[in-house]
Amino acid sequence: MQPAELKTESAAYVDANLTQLEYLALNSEMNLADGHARQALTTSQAVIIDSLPELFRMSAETPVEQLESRAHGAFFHALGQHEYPGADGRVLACYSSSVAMEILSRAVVTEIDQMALLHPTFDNIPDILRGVGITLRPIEEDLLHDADLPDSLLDSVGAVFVTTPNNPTGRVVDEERLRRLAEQCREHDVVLCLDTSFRGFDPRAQYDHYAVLEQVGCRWAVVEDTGKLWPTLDLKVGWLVTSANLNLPVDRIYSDILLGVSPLILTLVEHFARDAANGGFAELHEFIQTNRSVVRGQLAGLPGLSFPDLHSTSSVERVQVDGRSSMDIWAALREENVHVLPCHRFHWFNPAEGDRTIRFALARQTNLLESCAKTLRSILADG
C-alpha cells in the first residue's frame, strides 16, 4: 500500500470507536488491539480446563447463589478486597464489565445528568455515559493524582468516574488519594464510580478499596472485571458492586437486562481466581513484564519514539511516535496484518492529545509480540 492509500485507509476509520478497531483485528493472528487475555494457558490453568466436564456437572447440581458467593469470594479475596459487601446482595454478576457499565449508567441518569470523567480513558465509558444522556466534564489525570478536585467541579456534577489502574496509562489511584476523593464526594453528595478492571495486573491497586469506601461512607459503585486476566476465550464475569446508601435503581435495571450469568462461568471464575491467589498472579505479572521488556527492547533507539508509561505494570503498553499520526501507523501496520490501537479515541475530550500514540496489548504469546514489534520498527525506520 502506497502512502496516499495509507492516508485514505486511516481517514476511513478515524471516527471508529476503539471496539470497532478491535473487531477488525479479531481474525488476525497478530492481534495486539484488544486488552483481553489471549496468551496460552499456564500449566495449572490447563488442568482446570481439562476438568470442564466435571465442572459442568457440578455447576448444574449446585444452587446459583452458592456458585456466585464462591466465585466473587475467591475473586475479591485474591485481589485483596476483603471488605467487599458480598453478604447482602450488593455484588451483581454481569456478562461483562461493559454490561455492568451500561446498568450503572442507566441507574445514574435517573438522578444525575452531569458527571466528571477521567481523561484519558477507554472510549466505551464516555460513549455509554453519553448514550444514556449524561453530560461529561473531564478530569485530567495529573489533577486527579496531585490535588483535591475543585469545589466548583464537584458542585456542578452528580458523580465522578475514575478508572484505576487507568487504561491506557496504567496509573493507579493510591489509598491516600482514594480516601480523599471519597471524602470530597461525601462532602458534596457526589456518587463516586470506579472501574478497576485492570486491578489484577498491579499490586499497587490491590489495597482494600472497599474498606476505604465503606469507612468514608460516600455513595459509590465499582465495576470489576475478570475478562482481562485469564485466557478463557472470553468466558468471563463483570461485577457491579454498590454501596448500601447508593439509592439508585440498580437492581431494577439489572433485572431489565439479564437474569444472571452462566453457572459454569461462575465456577470457572472461582477456580481461576483460586489458582491466581496460589501463585497465578505472580506468574502473570512476570509474564507481562517479560513481554513489556521485549516490546521496549525491539523498539529501543528509534528516533522520536518513547514509552510514556514507564511505571505501568498493566497488560497494555503505549508507544509515542513524534511526527507521525497514530492512524497512519495503524494503517501501515494493518497492511502487514498487525493490529494495534491508535490512542486518539482514549482522549475522548481532546482526541488530538493521543494523535501520536499507539497501544500494544501485552497479554499475548511473547514470540508474537516480538514479531509485531519488529514490524513496527521496520515501518518507522522506513519513514
Given for the second form:
There are 2 protein chains.
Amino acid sequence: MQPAELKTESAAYVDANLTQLEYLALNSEMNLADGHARQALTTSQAVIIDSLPELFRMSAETPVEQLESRAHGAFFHALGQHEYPGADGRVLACYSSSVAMEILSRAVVTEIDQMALLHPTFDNIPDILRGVGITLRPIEEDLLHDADLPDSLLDSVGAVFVTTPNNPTGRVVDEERLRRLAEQCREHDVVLCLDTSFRGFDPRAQYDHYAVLEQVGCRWAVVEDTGKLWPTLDLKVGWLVTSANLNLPVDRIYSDILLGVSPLILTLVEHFARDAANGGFAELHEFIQTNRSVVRGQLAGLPGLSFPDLHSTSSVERVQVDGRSSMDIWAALREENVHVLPCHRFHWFNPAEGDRTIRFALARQTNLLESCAKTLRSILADG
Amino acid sequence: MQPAELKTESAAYVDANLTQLEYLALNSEMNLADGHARQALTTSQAVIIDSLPELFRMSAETPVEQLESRAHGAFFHALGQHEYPGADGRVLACYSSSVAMEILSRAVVTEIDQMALLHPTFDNIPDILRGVGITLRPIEEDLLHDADLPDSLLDSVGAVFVTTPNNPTGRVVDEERLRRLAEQCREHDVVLCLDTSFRGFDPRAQYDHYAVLEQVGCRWAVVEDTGKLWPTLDLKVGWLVTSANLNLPVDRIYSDILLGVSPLILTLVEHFARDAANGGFAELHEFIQTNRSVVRGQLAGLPGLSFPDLHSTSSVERVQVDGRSSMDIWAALREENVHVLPCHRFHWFNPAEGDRTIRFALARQTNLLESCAKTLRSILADG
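Would you generate the structure of this protein in the form predicted together with another copy of the chain, following the form predicted alone above?
Below is the whole assembly, all chains and molecules, this chain first.
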C-alpha cells in the first residue's frame, strides 16, 4: 500500500469505535487488537476443559443459586474482595461486563443525567452512557490520582465513573484515593461507579474495595469481569454489584434483560477462579510480564518511541511514537495483517491526545507478540 | 398457607414482572415458570455434550467468521429460513434474544418514539421498549390475524413489533398475513420488527419469512433465538437480523455491547441445529405434544377450566380457570412448591385480561409436568 492509500485507509476508519476496529482483526492470526484472553490454556486449565461434559451434567443437576454462590465466592475471594455482598442478592450475574454496564447505565439515567467519567478510558463506556442519554464530563487521570475532585464537578453530576485498573493506561486507584473518592461522593450524594474488569492482572487493585465502599457508606456500583483473564473462549460472567442504598432500578432492568447466565459458565468460572487462586494468577502475571518485556525489548531504542505506562501490569500495553499518527501506524500494520488499536478513541473527550499512541494486547502467545513487534519495528525503522 | 396469607402473598408479587416471578422458581425442582429448555438431553444431543472438549479446541483454532457462518447457516436452514441475509453482515450474534431486543430498541429509539406492539406478549418486550423511551400502542391479536392494520395506527407509529409464534398464545402470523403486514409497513414507512424465538416448535412458523420480507422490501428487523429449544444450559445465541434499508444504528450499538458471542457457543449451536434438522426437531415436537397432552389430560373435566390455545404447538400452555384469579392460583401452587406464571403481565396494556389464566412451561421432564398438573387439579378440586 502506498502512503496515499494508507491515508485513505486511515480516513475511512478514523470514526470507527474501538470495537469496530476489533472486528477487523477477529479473523486474523495476528490479532493484537481486542483485550480478550487469547493465550493458550495452561496445563491445569486444560484439565478443566477436559472435564466439560462432567461439569455440564453436574451443573444441570445443581440449583443455580448454589452455582452462582460458588462462582462469585471463588472469583471475589481470589481477587481479595472478601467483603463483597454475596449473600443478599446484590451480585447480579450478567453475560458480560458490557451487559452489566448497559443495565447499570439504564438504571442510572432514570435519576441522573450528568455524570463524570475518567478520561481516557475504553470508548464503549462513554458510548453506552451517552447512548442511554447521559451527558458526560471528563475527569483527567492525573487529577483523579493526585487530589480531591473539585466540589464544583461533584455538584454538577449525579454519578462518577472510574475504571480501575484503567484501560488502556493500567493506572490503579489506590486504597487511600478510593476511600477519599467514596467520602466525597457520599458528601455530595453522588453515585460512585467502578469498572474493575482488569483487576485480576494487578495485585495493587486487589485490596478489598468492598470493605472501603461499605465502610464509607456512599451509594456505589461495581462492574466486575471474568472475561479478560482466562482463555475460556469468551465463556464469562460480568458481575454487577451494588450498594444496599443505591436506590436505582437495577434489579428491575436486569430482569428485563436476563433470567441468569448459563449454569455451565458459572461452574467454569468457579473452577478457573479456584485454579487462579492456587497459582494460576501468579502464572498469568508472569506470562503477561514476559510478553510485556518481549514487546518492549523488540521496540527498544527506536527514535521517538516510548512506553507511557511504565508501571502497568495490565494485559495491554501502549506504545507512543512521536511524529507519526496512530491511525497511520495502524494502517501500515494492518497492511502487514497485524492488528492493534489506535488510541485516539480512548480519549473520548479529546481524541487528539491519543493521536500518537497505539495499544498492543498482551494476552496472546509470546511468539505471536514477538513477531508483531518486529513488524512494527521494521515499519518504524523504514520511516 | 391460609387464604388470607395467600392474598398477602399474591398482593406482594402482583407488580413483579414475569422474569422476577421466574427467579422465585429457579431453585425449585417443580419449576414450570420460565420458557427455557429444561428437558433431558436426547441421545444424540448427549453425544454432542460428550464432545465438548474437542469442540472447544476446534473452536479455538477456527476463525470466528467461519464458526458464525456455520452456526447461522445450520440454524436458519433447519428452520426453513433459506433467504436470510447470511453473507453480508446483517446477522448479528448476541448473547440472547433479550440482548438482541435491547440493541434493537436502542437503535429504534434514535429515530422512533411511537411503536405498535402485539397484545398480549411476554412482558420484557414492552418493558425494554418503554425502558429506552418508546411509547407503545397495542395491537390486539385478533385484529392482527383477521384484517389489515388500521391506517390511523400505522400513521401514528414508526415501527410495529410482532411476536410470532406469540408467547404465551402460540398464534402464528401466516405467510399471507406477513406479506400484507410488510406491504402495509412499506406503504407507511414503518419498520416491521419480528420476534420469532419460539418458531422452532411450530412448522407453521417455518415458511421463509426472509423471502417475504425481502420481496416486499419494507424496513425490517427480526430477533431469532436458539435459547428456547435445546437443554444446553442456556448456552445460546440470539440473532438480530436486519434489512439492508433499515438505516438505524444497529451495528454501532451492537459494537457498544459486544465483540461477539463465544466461539464454543457458536459451535454448539451449529451441532444442535444439525441434529435438529436430522430428526431432532421431529423428536422435540413429539415430546412437547406428549407433555401438552399430559397436562390437558390431567386437568380435563375440571369445572370452569379450559385451554385457550387449542392449536398451539409451542413449549408453553395456558390454562384458564373461570372464577379464580391467576395470582391466587399462582400463590396456592407456590405453597406446594410448584411454580407457574400468572398471565396478567403478558397483557401489558390491560392486565385484567390475563387475570384468569396461568402459563405452564412444557419443556420439562414429562413426569414432572404430570405431577405438577396433579397438584393444580387437587387445588382446584378443593375449591
